[in-house]
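Shown here is one chain on its own, the form predicted on its own, set out as structure tokens.
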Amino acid sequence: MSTVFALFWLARSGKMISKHLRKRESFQLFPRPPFHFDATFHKPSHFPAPITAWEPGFYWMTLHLGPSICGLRIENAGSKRKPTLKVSVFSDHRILHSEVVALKTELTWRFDLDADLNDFEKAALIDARFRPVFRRWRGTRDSWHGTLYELLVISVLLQNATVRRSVQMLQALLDAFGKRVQFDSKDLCVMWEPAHMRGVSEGDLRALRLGYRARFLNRLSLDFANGTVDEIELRTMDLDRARKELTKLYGVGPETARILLYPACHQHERLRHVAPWQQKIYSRIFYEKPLVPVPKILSDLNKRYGTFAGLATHYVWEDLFWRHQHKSIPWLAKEIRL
């Protein structure tokens, strides 16, 4: 029995061991106002994964802290105008000061806590139709809780698959390569690191019913394990250089690189592409029609919002999914098929 099958069998048989994280340290973060806690940390449009958990005013997540794993509870301890986050860190060792500093830097980046939204708000609030949406979610960041590698793993699993199927594939991968941790009355998973995939073959991944995605995941993992792209350095690059760096990764073409520019570099630019599944939803949101040509969608949104088109559509998109979360929208349920 190969290593991957042994791990997979242990996970499915309920013998995958959970690590209990009991050591605790706390610190505060102060996002630039305005700041919308719940809409920044909870994205209803993201498919469910046992890596994070949310309830109003609280957010839990797991991540790698050097060679260790830790769990975080992030609490809304301020207001939209005077935001404060209380972060509790759970680990199996005493948290060092240097680790707290590293966590502050990483969380500030991942959730774009230092974002200056003034210019965006000036552009967005001109839009009379969606002004109520922008006001309702004022201070929201287009954030991502994980690493660039983790974002790409999710992107690969979403290719040519229903959301339900993507959820199943991620769970199979977490069962085989992830770890379970318990902290603050939560039982969550933590994703594997790229280097942990060095001894895993494409065949092993296909056995988890990933299909052709096994090849992409295998090669991407090796790229990250070998340092093909330095994510920390990427954050300091201008758009053109960052786009060029991202295309060094296996399976990442110009369009995928463009999609990654905001979560990877937090840099805004005009919309350049709308995928077929996005086209259907944009058509409903912005035109109340079943299908509008992509060139018209791009032209209209870029004209309306300029370089903030991506962030503006994020607000309107998430507003739709928040409403769907509270009361099912039949046409949207049919599209996402979760």
Contents of the next structure:
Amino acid sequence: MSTVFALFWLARSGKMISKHLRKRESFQLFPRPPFHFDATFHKPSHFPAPITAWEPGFYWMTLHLGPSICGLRIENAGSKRKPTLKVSVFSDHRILHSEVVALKTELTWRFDLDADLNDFEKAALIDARFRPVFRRWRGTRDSWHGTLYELLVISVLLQNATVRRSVQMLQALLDAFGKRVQFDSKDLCVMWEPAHMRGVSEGDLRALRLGYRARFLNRLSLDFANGTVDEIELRTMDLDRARKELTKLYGVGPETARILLYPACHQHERLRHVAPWQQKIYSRIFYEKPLVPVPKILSDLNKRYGTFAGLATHYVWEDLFWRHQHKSIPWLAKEIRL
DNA sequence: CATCAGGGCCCTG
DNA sequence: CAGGGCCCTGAT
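Beyond the form predicted on its own, can we have the form predicted in complex with the DNA?
Time for the whole complex; same chain goes first.
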């Protein structure tokens, strides 16, 4: 392999610049029990992005902390009675006390550590059929490690594409606009911030083979950079209001709004929308039939689980993917179509 | 080789 | 409010 080609390849795969971060700080967080560490941090149904890493009892992620970037290692350091997270902060500079406070608040929000699951437990445990599932994953939160913008990027890449293509598009974007960091023996990417996309045209994005999503990403990034979207304010809205606000965004329809909503608001709610591929999977797991009409699925699940329907289906859904990850489920493999 | 659909959404009539 | 068109890819 020629050097020039090697360099080109390294640059293409984003391996060129990798910043090393040192451990600077650590603190603890105390999730409200019950708490399930692994299922809260690791979502088997999500496609793997080189931004986070997981092993049983450990989770690594990168994020922007003010103007700088940092890496986190989160360890399961508690007991059933007193769930505890030990968080280590890796950075290229000293971490201020105010930054620790901000991190605590943000992590508590993103992973919904204060969630009160009592009413959900009551509803879930009288469900004879899925009780084992709810029991197995007891204490799991529906969560997303990143910002609203970051999830929006992912969901736009998912639109009308197979997972493989979504992965390719994300990799191309990370190579072009992300950064690489090494910390705690992990080598991960940090996503770009919306403002970094100011000088990037729709054509530039098309060159990365985003197709028509290039326009969405371009406009969405500008909206976020210009403060058109206020993530913090969205968190305080009720779900209907938040859904309405999100759907106003260019490129955000019912399905993308659904993906964003829980991380945006962390309120438990009924199901409102089932996408075609979810319809197939729900039909299989809840009815053992190939295709049940969406209105029936919605009314049945909402009747059964009430305002916790969103969370209940999350448990059943991730349980399915978890089992699939350990022992391939052929019909599911076919639906996912990597 | 051509055709098609895929974890949607926008725009038009 | 239904339906065509959109970028690209891998499957058929």
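Just so it is clear, the model here is predicted, and its values are computed rather than measured. Positions refer to the first chain, counted from 1. We call the rigid core whatever largest set of C-alpha positions still superposes within 1.5 Å between the two forms.
After superposing the rigid core, the Cα of Thr247 is displaced by 2 Å or more between these two forms. After superposition on the rigid core, the Cα atom of Asp116 is displaced by less than 2 Å between these two forms. Here Asp238 exhibits a Cα shift of 2.5 Å between these two forms, evaluated on the superposed rigid core.
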